[in-house]
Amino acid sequence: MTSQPNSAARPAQPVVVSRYDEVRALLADPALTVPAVPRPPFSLTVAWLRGAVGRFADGPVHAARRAASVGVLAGLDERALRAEAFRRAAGHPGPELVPVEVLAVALGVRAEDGARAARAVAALAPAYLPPATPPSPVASPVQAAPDDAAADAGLAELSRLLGDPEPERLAVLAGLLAQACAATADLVRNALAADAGPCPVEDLLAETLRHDPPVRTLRRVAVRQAAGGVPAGTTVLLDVAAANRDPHVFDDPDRFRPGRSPRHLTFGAGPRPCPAERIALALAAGVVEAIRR
């Protein structure tokens, strides 16, 4: 079959999955993947950043940068960074932002300027993710969004706070901060709101994550047939925030309950896990310690 000339192909609708076993399994499978993203020549854009960064590469690409991702967290206290946490968040006007603060200043970033350098990362962050769909390639050239010219603006000035560094490693450094940004400001959020009462903050902060998980779904696109069946080609969502309410798997899942065995699957599984999860729960730590004193 063929299409009209001109005509719009409307694309099919992802296949969702929501168990959590099988949700576990499709992450655990390499045959479901992240399509790369084109990386165009450097330029201290938002489109140059996703096609330089590992999340939104593939294959060796991906391994590579990930590893990059990997070595710059190895280095990282995490007992210091949650103590620096705790003191930034007692009486800071936006607690949310104070994660991606005290990361910004253990990455390079001079202490002094470490709240300017999460305005710029929360400037960037919103732009990071690529368009579900590719724009219609006879679409008229327009300018950059607003978004994407607030999120470049910010890439500019996360650069120069981090002293110009080269490609390589501004694509390191700017990934894992606009990663780390919304997704701790929401951890932060979703566990001060919890009606949790007096328990540890690693549990209250384990329970948030199975319970209200800052990233609910997960896209993937299988580049050949994956497990249970999912045809080559097929774009599978990964419903996280449903996975980690499974009642097969969940004792009254929908009650907030601190201290279960943390098995959520909010920071993923498989060849593609979060790699900064014990950097995120050492930051999201130190600030609910310091709100609910």
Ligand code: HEM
Contents of the next structure:
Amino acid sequence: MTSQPNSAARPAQPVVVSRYDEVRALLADPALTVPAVPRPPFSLTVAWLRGAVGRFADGPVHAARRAASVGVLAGLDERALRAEAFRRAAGHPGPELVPVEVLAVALGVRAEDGARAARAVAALAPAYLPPATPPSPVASPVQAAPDDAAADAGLAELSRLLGDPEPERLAVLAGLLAQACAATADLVRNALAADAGPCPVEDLLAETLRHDPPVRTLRRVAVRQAAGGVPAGTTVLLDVAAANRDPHVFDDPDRFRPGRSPRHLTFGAGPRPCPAERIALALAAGVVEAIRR
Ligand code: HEM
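Go ahead and give the structure of the form predicted in complex with this ligand, now that the form predicted on its own is out.
Next comes the full complex, this chain leading.
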């Protein structure tokens, strides 16, 4: 296991895991959990949102909130999302937020308010997401340092554009949009920047997700001894970006080669993988196709 062991003299450092098989095994290990974020009383703040979504909950609370998100996602039509992303991205000077714009409209924002909703989500997303560890090597406007006042204003604006739904529904919709925002923007940006030559958009996206993953690390805490002898209480950083270039799994891993087997771990694994992989791919494909045309 690639690790930085804890020392009694220093504050505990996370154990970093970067081998593909170990990252995948630990993602499936129920001994590793996501520490629950406390839920304050309802207010239009990102602190409330973080406490109300599944992503930062564990156990049965996570399961129930995840199910609510999955229920909403099941009502979305991927082909329609892809076509709408294509339509909105064509000729767009900065198409990275088109996926979240299209998603916002599919979730109930009026079509003419889609771009406004996307800006509101981009304002709240940096305060919603845990900071990237280590920071992403690719500068991303939607992973800027959080501005809490701007983030809370973004949530208030988004709630208004969604028709001020009751809090449980708002948490599901705003959580989906916040999860989607930076990840789809980075996927679009990285795919368009890749020096890929002509290839099917699906292959381009799959290899971008492996080679330049928008989500680079996942953080967990061991509630009891975990696979590989990780002791209880340890914070574990699962280095997805490194695992995606594990030479034991990927031939010539640093080479960008669309068409190779898409076995990356960028959408997570185990009990809490991304529930929106197909939606994310449909949105990004529509945008990238429109720009590459
Ligand atoms: C390229 C785009 C995306 C990537 C790479 C990505 C990746 C991920 C990953 C790795 C996780 C798991 C986090 C963990 O294990 O701690 C996750 C969770 C999640 N993602 Fe995505 N995601 C993407 C797009 C989206 C989109 C478009 C949506 C919504 C439509 C979405 C909704 C969610 C939700 C709700 C969760 C939390 C799941 C849970 O609580 O169990 N994601 N995503």
